[in-house]
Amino acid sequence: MKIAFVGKGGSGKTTLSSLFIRHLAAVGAPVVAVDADINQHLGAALGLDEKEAAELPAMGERLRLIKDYLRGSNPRIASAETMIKTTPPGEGSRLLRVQEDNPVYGACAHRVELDDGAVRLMVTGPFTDADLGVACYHSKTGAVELCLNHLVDSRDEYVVVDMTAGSDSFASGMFTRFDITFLVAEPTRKGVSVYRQYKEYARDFGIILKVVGNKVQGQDDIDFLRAEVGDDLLVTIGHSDWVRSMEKGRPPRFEFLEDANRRSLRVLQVAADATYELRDWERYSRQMVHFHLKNATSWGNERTGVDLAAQIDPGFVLNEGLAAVV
């Protein structure tokens, strides 16, 4: 399952995505975790110290390797230079699978040991001084979008992405790459404003959007969120001494997370698992093509000097039955 955590800055989405990743690892599920936020804090939330987190290999700095691997022998893609963030796979492309070893994971993934298991962590890399004034953060997240476009995941496998804050993910087609999107909202007007934006933007794309109320202190907060987001409110998270200790860099073992919050994480997993039966690989592939054509005409053709529409393989549908290309 491909799962996104979104929300306004400061809502707690990185904290909640890290708790969900820990929960999945604790139940023995294979997990690839991706930090796609401009503020790179997921590694620290998973227990890495500052030095380890700073030394994580950045996907954005290994984009050439990612492109060369994914294009494989696809005759429609002449070179890595002609691949853009939305380039879809076709016959001959290499696909990624959650539990395999491949050069992309070898270059970009870091194994993080948790209390009850381990996960692969990938990071886009931080926005650096060299980027200021000459690049936008979507140049970093393009590597994530390419990987998601070429990813074939199965039931009981999880890719969890901590997304950019606010509605920034709508600057590309990446928001359509997920089976479910969890929007973390505080019980305030500002807290639910991003929900309204997301709901409006995602309306025509079949996005499954569920709200996770965070920093909830009582029934009045729950009533407020229910009035604002209706049935999209899935579950709420209250105060956590465990999280407070984690934020100080001294987390107890995950088994000591409060029972109520552990139950909430199980609700998230059940909701994610339920979307498996709703998967529509044909729609997923059509959406890849839709956003690739939009990006091609708006900037990609001019940037690469080729007609990127020619990269589309009209008979190709991404699905779990595809054989691996070596």
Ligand SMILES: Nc1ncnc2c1ncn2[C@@H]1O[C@H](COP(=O)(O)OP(=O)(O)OP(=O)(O)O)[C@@H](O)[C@H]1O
Contents of the next structure:
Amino acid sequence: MKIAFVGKGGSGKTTLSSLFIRHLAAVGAPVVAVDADINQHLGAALGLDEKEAAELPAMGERLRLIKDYLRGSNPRIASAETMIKTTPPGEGSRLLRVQEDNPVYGACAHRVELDDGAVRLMVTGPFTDADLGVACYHSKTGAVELCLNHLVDSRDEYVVVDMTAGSDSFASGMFTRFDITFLVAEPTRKGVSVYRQYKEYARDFGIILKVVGNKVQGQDDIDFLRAEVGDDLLVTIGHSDWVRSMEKGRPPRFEFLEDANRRSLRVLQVAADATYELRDWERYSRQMVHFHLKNATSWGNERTGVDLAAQIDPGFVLNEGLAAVV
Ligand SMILES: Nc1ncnc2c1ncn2[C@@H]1O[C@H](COP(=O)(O)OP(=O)(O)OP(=O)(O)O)[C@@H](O)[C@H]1O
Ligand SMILES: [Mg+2]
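Switching conditions: you have the form predicted on its own, so give me the form predicted together with this ligand.
Whole complex next, starting from this chain.
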């Protein structure tokens, strides 16, 4: 299952991503955790110290390797230079699985030991001013999008992405790459305004969007969120002393997370798992093509000097059956 955490800056995306990742690890599920947010804090939230977090290999700096591996022997993709972040897989492309060793994980993934198991962590790398708002070509999250577009995940395997709700993900199509999107919102007008914007984009693409209320203090907060987002409100999470201890660099064992918050994490997993039956690889592949064509005409063709529409393999549909083929 591919799961995104999005929301306003400071709403708690990283905190809730990290708690959900810890929860999944605790139930023994295989997890790839991805930090695709502008503020790269997921490593720290998973317990890495400053030095370890700073030394994480950045996907954004290994784009060449990622592209060369993924394009494999696909005859429609002549070179890494002409492979853009939306270039879809086709016959000859290499796919990624959650549970395997491959050169992409080898170069970009860091094994993080948690209390009850280990997860793979991948990070886009720190964003600079040059990354923001401009130059799709250089987009750091492009590396994540490429990987998601080449990933075949099954039931009971999880890819959890800590993402910003920024315009970059809307332009590229990244926001359509998930089985479910958890929008983290504090019970404030600003918190839910991001929800409205996301919902607007999501509507046309069949995105499953659920709101996770965070830093919720009482019934009044719950009533406010319910009134603003209606049935999209999945669950709420209160202030957590466990999280506060972690922020001080003294995380208790995960089993000591407050009961109510543990229950909320289980609700997130149940909601994510329930989307499995709704999966539609055809639509997923079609959307990949849609955004590729959009990026090709808006900047890609000009930038690469080739007709990027020719990269599309018309008969190719990503699906779990392909995962069996080595
Ligand atoms: N449920 C909670 N209980 C206690 N503290 C929390 C909770 N949720 C978030 N926080 C705290 O609020 C702050 C912001 O949270 P976090 O960094 O997860 O937000 P974010 O949405 O990832 O922010 P950014 O946009 O900067 O990446 C952090 O100091 C975090 O520890
Ligand atoms: Mg964050």
